[in-house]
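There is one chain below, alone, in structure tokens, taken in the form predicted alone.
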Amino acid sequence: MTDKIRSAALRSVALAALAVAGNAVFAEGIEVTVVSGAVGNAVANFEALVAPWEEATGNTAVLVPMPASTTDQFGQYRLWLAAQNGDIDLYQTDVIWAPQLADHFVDLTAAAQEAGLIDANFPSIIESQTVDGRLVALPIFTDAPALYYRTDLLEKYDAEVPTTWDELTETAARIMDGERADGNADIWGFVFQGNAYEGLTCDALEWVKSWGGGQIVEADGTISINNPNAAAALEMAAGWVGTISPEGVLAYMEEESRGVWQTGNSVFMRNWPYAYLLGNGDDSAVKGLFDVAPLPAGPGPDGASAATLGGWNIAVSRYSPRQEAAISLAIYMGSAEAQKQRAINEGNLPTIQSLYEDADVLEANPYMARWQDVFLNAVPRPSAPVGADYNEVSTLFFTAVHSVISGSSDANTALAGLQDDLEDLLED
């Protein structure tokens, strides 16, 4: 599709919009507010994605970004949502918000079925987003993460891509020391999100998950995370620092870690999709010399690869007195057009089904059909059966996962006081 040709789609898109949301959204000159994330090239894209909304209203968007980390932002949305803050229209939210914020944000309910995005979405994705009967935010992308490798050296040293954790540690090791002994001082085995926030709950699920020990809260409300297969994860985890992995991934979140691995410096990578494409731009020094697989599973019968789902979506605030742009803007972000944009020019997994079978999509991202396998281990975050508790849960689990991995603390005794405190959050 040629760009003009594209530009034309994208500007329908944005006209839809509008006539779904009202004719109050055709006075010109209204400037909507979005918060998101800084992760990727989202923010430097962002005006290109909204310019056919611009275009077609007549009005402005206008991205207030956020840091990184996801702990962090979303303690930021609880302050200015608390305050009932009627500055910031639209929030760019993490799959696992909803039941926390739900209550001050918008029901998009009939504005997504008018433009027909509640059928054309993942029907989980939708209900992920579901309190109540109320849709409270439209999804924009969707995201599981996978296991970088680096083809070159896997070919160099005759390995195969590990399946297994103790396979990984291994092929890390045997890689790291050759290259090393080649003269690569700087190369590392293996980085991941090891800082103390959302995305070391990510990775440590995964690895708890992988080794049979659960997933912290169970569907039922079941504290199971004190149990011996969470504990050997997280103790085999915490043997990688220092050795397959640098010191400094104890303070790594996604682009700390994405940095040593497009500079050359590693051999494999725990990160989300949106990686895959800045890993093949111009600059990267890996650029055709990766793939990804699924993450690696764990040990014994129980041993099962885990990816922790992921994704982002558009919400609009309950104290936006620019509620009907915000509205129009957000049924924009969420329709096929803007998510096409979005995976041609980031790399996000559309939640649009017809978009995996779009041919410019996959001509852009031909590997977003591998993503396949990888969404079948998807597990999700506790977030559903502790509800409006899930940031504290996820704090408590982040903090005792550090202290272990860090070497501040031994598995068993980190596990023992968690569950302790789990209780102590859950139970009252």
Second form
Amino acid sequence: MTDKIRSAALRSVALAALAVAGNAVFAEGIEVTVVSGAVGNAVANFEALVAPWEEATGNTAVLVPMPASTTDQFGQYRLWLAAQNGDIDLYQTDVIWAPQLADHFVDLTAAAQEAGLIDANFPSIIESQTVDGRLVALPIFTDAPALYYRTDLLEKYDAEVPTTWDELTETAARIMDGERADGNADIWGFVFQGNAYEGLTCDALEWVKSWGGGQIVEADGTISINNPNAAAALEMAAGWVGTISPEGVLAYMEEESRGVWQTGNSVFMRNWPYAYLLGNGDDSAVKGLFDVAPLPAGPGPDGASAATLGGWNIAVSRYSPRQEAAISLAIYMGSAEAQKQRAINEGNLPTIQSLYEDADVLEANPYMARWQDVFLNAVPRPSAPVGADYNEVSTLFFTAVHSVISGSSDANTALAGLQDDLEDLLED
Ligand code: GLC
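Switch from the form predicted alone, shown above, to the form predicted in complex with alpha-D-glucopyranose and output its structure.
Every chain and every other molecule in the complex is listed next, the one we just looked at coming first.
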């Protein structure tokens, strides 16, 4: 090889190396897209949440906000996934969706194992996201509701924190009437999620279960909803609308309830933990004036407090052309570091066991130490027993419940019809 040829050859090797390096630099700057619902301050906090991952990898994460209603979000996800959309790399998924969407997501078992996240998480939560042995989504936070109550108003009226629904109904009415007589014209007794969507499935499952009326479809697949306790629970809730709760509650989701509560216009609220930090924010009229307790129990020997299990996870799309970067972001979002940040900035309950003893987490959310028990004993919606039919089961349920609380049907008629519809759907 002449010197000339040798130097030309060397130059081309060097150029090729540069090109590889150039590509590598380019490859490090991957942009991944995450879709997520827009409740609370999750969207506003996203940039800060992913900043450490962006810094460590040189990649960027872009958030595409979805509707606040988890029902609407599910519909959109299903369209994208059915079309094998390659633009979206990660999906933030509700705890109930794993069995229905499993086929579209990559198995995160190995990556989670390597990052120590299988052992760090509560086993029941990992199990809820495992379908046929595949971890289809990695938990990022869990959810179990609280009864929010106004400490100042309870004190003013010398009232106890209600432990049964009867006590709640009575206390809410008494304080509301007293406040109105005092000129506080906008005050209501109780706000919750009464719109016809997944949130109503959560609230109504709590009413039904707390009255000893079962969990719609039991773990063994038995359709149990048509029973007198369930009917009585729904009649109780129907009695609230227009008395201690505004008529408008029939259209409320989480954020509308929080709006009424946070402007100081309700004595009680049923909501998820995210409302705690926001309620103590500087722009909140109830800052420092409230606390949380477990939801009230139903009456009689079958009555007990019931909390519906919620929570969110992160899943990587099988159709993502950027899977390696997407998996790395999923692992980061499920990590103790990110979950701690979420707990402190967004008030979300961690799924990492050790964070329930973390001083910073507990300082920001003092009640969280107590809430570990609430979510570990929470009632799951029947997504495991009904599998791919869950969305339809839930839609039939919340539609029937809405017809009762809006007064267009009585509970016995609505539940008999629901039982028939569920049998047609599930027993074919
Ligand atoms: C919360 C829960 C979720 C539930 C939703 C209903 O986001 O975490 O599991 O489906 O509320 O609105």
